[in-house]
Amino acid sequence: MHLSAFGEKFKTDSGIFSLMADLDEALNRNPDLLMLGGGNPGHIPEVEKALRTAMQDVLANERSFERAIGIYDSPVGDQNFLSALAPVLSRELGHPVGPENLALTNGSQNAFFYLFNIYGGRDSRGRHRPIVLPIVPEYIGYADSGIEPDLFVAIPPQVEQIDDLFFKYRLDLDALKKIETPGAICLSRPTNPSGNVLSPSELQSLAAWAKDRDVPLIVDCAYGLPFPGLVYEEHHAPFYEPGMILVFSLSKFGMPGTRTGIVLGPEETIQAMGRLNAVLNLACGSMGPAIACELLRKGLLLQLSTDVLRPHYAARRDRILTLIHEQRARGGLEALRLHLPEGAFFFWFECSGFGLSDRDLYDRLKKRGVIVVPGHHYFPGLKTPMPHRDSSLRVSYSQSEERVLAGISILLEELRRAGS
């Protein structure tokens, strides 16, 4: 069978496919594995109770249920949900947002496939216009989403060493200024995988750069503000200016199975999203928006994000840091480095001082029943060497505390063994 160039691209496993296969094995087929690799949110009783109640409210209202289960929505998504969400976003972001500025997709992964191929690739004059990733490491799911090859151009970060354990990736704005004819610029905030949170002033610099080149700044808010709100420093406020594109998700709030992505952007972008939905999906799923409408009606989408989700994951982060400090005090882990965990529910372990590659560590941990993600998957579009690329691991702490602490203890044992 002869495949197109696009078809050839998917004859071999992509990074995201392999990751999701490992996640499925750990969460569904082999529960003895310690899953510290995927992006699945934790099971938080208070959130799950609210979701169950919202679902019961939908079921109890015959009109709501019949509509959610039996009617195709508009190509841009459930208008009831978009109308309810628009004033919430207007208040939280400090700029007017109308339903005409919002579209739904079947998950934010779906949204990025649309956006990257709307703005990136060959333009009408035949020029290659890349999607610029202004700082890597960056989300694994972007890597294979371009129809055209070489869609991404990534800029290595500047590395700021904070103390003998923590470091932080910083924007290299001078390198960014050298990029010509971009199609768009995109980053996640908090960054998946490192937990980095760019400051409002850094985002302002990126927004000005994008505006000067008449391209959109796209910010992936899957873990960010205002929901699910997994940003742990108060000075990291939401950032939005008209002309930007923000992409939200209900997944990390606790609803990954509903596949509900939300795009905020200029009207022409929203119209393009709707046309693509109509061609590729006919319409988006309606059950996620129906449940989220109930949450919005009761004020729970933001309240649970602020009062439950953020404290839950922040406490988990702090408990793991206590474990790491205790283990380092025993010796043998002096070479361990961690990115400052400012948001999301990941740790980014940098392990070059132990003489093992990320692949070696992944294999050693998998043999001991621990699933993580090798760091080299998180550098789409990187053309220049970067020391951390082949020596880092992304470790999730979203699952049960007992299992997460057990998995990280095994990781620290393996590092100590490698360093001895």
Ligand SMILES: Cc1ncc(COP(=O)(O)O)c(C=O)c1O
Second form
Amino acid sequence: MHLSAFGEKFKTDSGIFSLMADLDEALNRNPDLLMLGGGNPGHIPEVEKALRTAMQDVLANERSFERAIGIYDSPVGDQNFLSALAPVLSRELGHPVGPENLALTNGSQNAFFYLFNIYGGRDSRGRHRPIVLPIVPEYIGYADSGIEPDLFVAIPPQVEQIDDLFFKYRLDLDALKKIETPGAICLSRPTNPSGNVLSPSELQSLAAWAKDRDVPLIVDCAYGLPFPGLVYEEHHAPFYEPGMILVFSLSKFGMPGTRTGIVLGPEETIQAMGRLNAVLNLACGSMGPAIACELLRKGLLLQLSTDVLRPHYAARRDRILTLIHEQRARGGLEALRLHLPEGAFFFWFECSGFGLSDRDLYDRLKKRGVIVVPGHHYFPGLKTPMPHRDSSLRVSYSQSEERVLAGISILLEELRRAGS
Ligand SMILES: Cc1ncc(COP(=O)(O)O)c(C=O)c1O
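Form predicted alone already given; the form predicted together with the named molecule follows:
Now the complete complex, all chains and molecules, led by this one.
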């Protein structure tokens, strides 16, 4: 049967589809698997308790429950929630934000599909305008989201070696300057998969580049500030200038099931989001915003991010680093390299020194009951070779500590075996 060029892309599994299928298998159907793959947040009792109480508050308040369950929201989303969120974002970002600058989507994944196709692709003069990913590896979920082919152009990073274990990806601004007629520029901060956090001054350079070309800088804050706030270095402050687009999500706070994404941007962007919502969804789900309203009312969205989520994942990260250092001290892992884990809940293992590809490692680990994500999926739009592309793994540390440590121990064992 005939398929459009867009339809052709969905004849076979995409990276994000395989990742979500693995996640379903490990978390829903085969709980013996050690899930270090997909980006599911962890179960954190204090957060879950606050979410349960917020849900009970929604249920107890007849008006709020009847509204959430029984009425389609406005195309840009629940106005109560947006009006309560706007002053919080103004305060946190240091610039005025009104409800007219905010729209909701059914998860931020949905927002990226809209934004990439609003700004990327053929413009009214027939020019192809790509979405520029200024640093890869970058989020697997962007790939395949362009209605037009070749939507992304990716720039490989400069790799700064910090010591004999850690490295950090840095922007290559000279390469960026060579890109003509972009549609928009987008990055995740913290970056999924590497755990990188670009500095405010690096973002300032990207914002200036985007302003000069009259295109938006889109920053994906799914793991970032101010919620869920998984940024571990004090100097990595939030960065926002009017004209930019920031995309937030309630998923990594602990609510992936309600599918709540939040877009902050210029009014014309927000209106376009609302129009797309109406076409694709009629309206967004209302239960996430209703719960989040209760959290905002009690000041819990930010407080739990700062006082519970960030310390929880930072402690987990440190525990894993201790394990890695202990294992390295025993020998056989000298070739292991890691990206500096500055944010989110991922480690990016670079394993070229062990002579195995990311696919081989993925297969070996799956046979031993450990699910990770092969790194090659995280390079949407990359046209040139890049050393780390086929030799890296993304390892999530969000699930129970015991299981994560067990999974990482098996990974280190496999690497040691491959290197011997
Ligand atoms: C970097 C990044 N952006 C966006 C998303 C989409 O999340 P959601 O649609 O649940 O808001 C994810 C999900 O894992 C992500 O890792």
